[in-house]
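Taking the form predicted on its own, here's one chain by itself in structure tokens.
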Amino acid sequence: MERDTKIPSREEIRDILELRHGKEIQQKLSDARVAVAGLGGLGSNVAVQLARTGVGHLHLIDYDCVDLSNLNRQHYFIRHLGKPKTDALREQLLEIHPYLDIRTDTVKVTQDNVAELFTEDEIICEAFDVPENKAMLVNGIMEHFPEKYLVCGSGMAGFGDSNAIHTRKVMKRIYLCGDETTEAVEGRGLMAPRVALCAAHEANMILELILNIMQQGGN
């Protein structure tokens, strides 16, 4: 028999987050606007971590639906099979924090819609699988939004050295997380632990941007 669960009030959740993080820090997190482009192994885990931390405005972007092959590393469950990833992830995030402002776009990011999609976001998390799509997004953000921050992922396949996953600043407002070399190939696929490690690096870098670097103008 299922037990009815009372949803905490907005004030109760805010007070708990402020107790954990401090009032000033939590206010910065609550005000932040982050887009997650690609809701697979990287993006779904990044979004969950940001929601748990209390980042107030999340923009979820993906055109795909959840399928069985996703469950080995992506933050979805059997009940989500066949659902658009945007809807499935939004459902989960609101179970974590029911007062988040979540915008979803169930579309494929292309060079033609970058300028429209990311207008309201301060930080963009790149979480695509295909290298060409990664490059397209980086080039699009640099062209249309040079003032915005971009956190990317590269190299996280297999079960290799955890310490090889790192975060590196590659340009003034662009950061790269991963080992930068290990691609998914036959016999060395994407596995939950290492993908989650890279996602944690991306989420942690986003928090660093919100709480420290953005306040200094990106220096």
Second form
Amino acid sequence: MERDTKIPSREEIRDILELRHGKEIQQKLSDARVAVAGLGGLGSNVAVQLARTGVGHLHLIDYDCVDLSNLNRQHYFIRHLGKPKTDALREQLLEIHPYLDIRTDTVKVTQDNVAELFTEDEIICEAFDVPENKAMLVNGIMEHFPEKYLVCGSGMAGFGDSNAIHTRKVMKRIYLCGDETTEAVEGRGLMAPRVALCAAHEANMILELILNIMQQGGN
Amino acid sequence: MITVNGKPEELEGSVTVKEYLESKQYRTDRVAVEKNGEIVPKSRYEDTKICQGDCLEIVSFVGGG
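Starting from the form predicted on its own shown above, please give the structure in the form predicted together with its partner chain.
Next comes the full complex, this chain leading.
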């Protein structure tokens, strides 16, 4: 028999997060606005980690639906097959933290909509799959929003060599996570542990931006 | 001399960002370029010259996510 679970109140969840993370820290996390562009292996895992941490305003962007071929590494379940990733992920994030402010855009990010799509976000997590799309987003953000922070992923295919995955500041307000070389090719595909490692680097960098770098007004 | 991704490099003659990227086998549709701390928009690769003393940061993306 299924047990009825009472949904905890907003205050209960806030208190427990403050107890774990510290009151001041949690306030900054609750106030932060982060966009996740691409909800595949990187983006879905980044979003889950940010939701668990209580990052208050999340903006999820992806045009695609959950496919069986995604389940080897992306944070979705059988019940989500065929659903837009934005909806499937929002559903999960609200099960983790029911009081998050989650905006979704089920659209393909292009050169033409970058300027309107990201106006409200302070930090943008690049979590696309195709390298041309990664470059397009980074170039678009740099041109339209030089004041915003970008955290990108590049190089996380295969298995092993965990320590090759790193985080590096590559430009003013742009950080790159990954091994920077291992792309997904036939015979060396994307696998859950290494993709999740890279996603954790991105999420962890986002916390550092929210809690340290942006507080000091730095780059 | 110029500096590319933190390393010094000889610059022979005068080249544009586009020419430089191509000479180093970069895929121009997979990179982002900063020159002396400022972004070089893709539309300007062809007419942006690299001069002695310039400092370039080039990020090149690989697939997977």
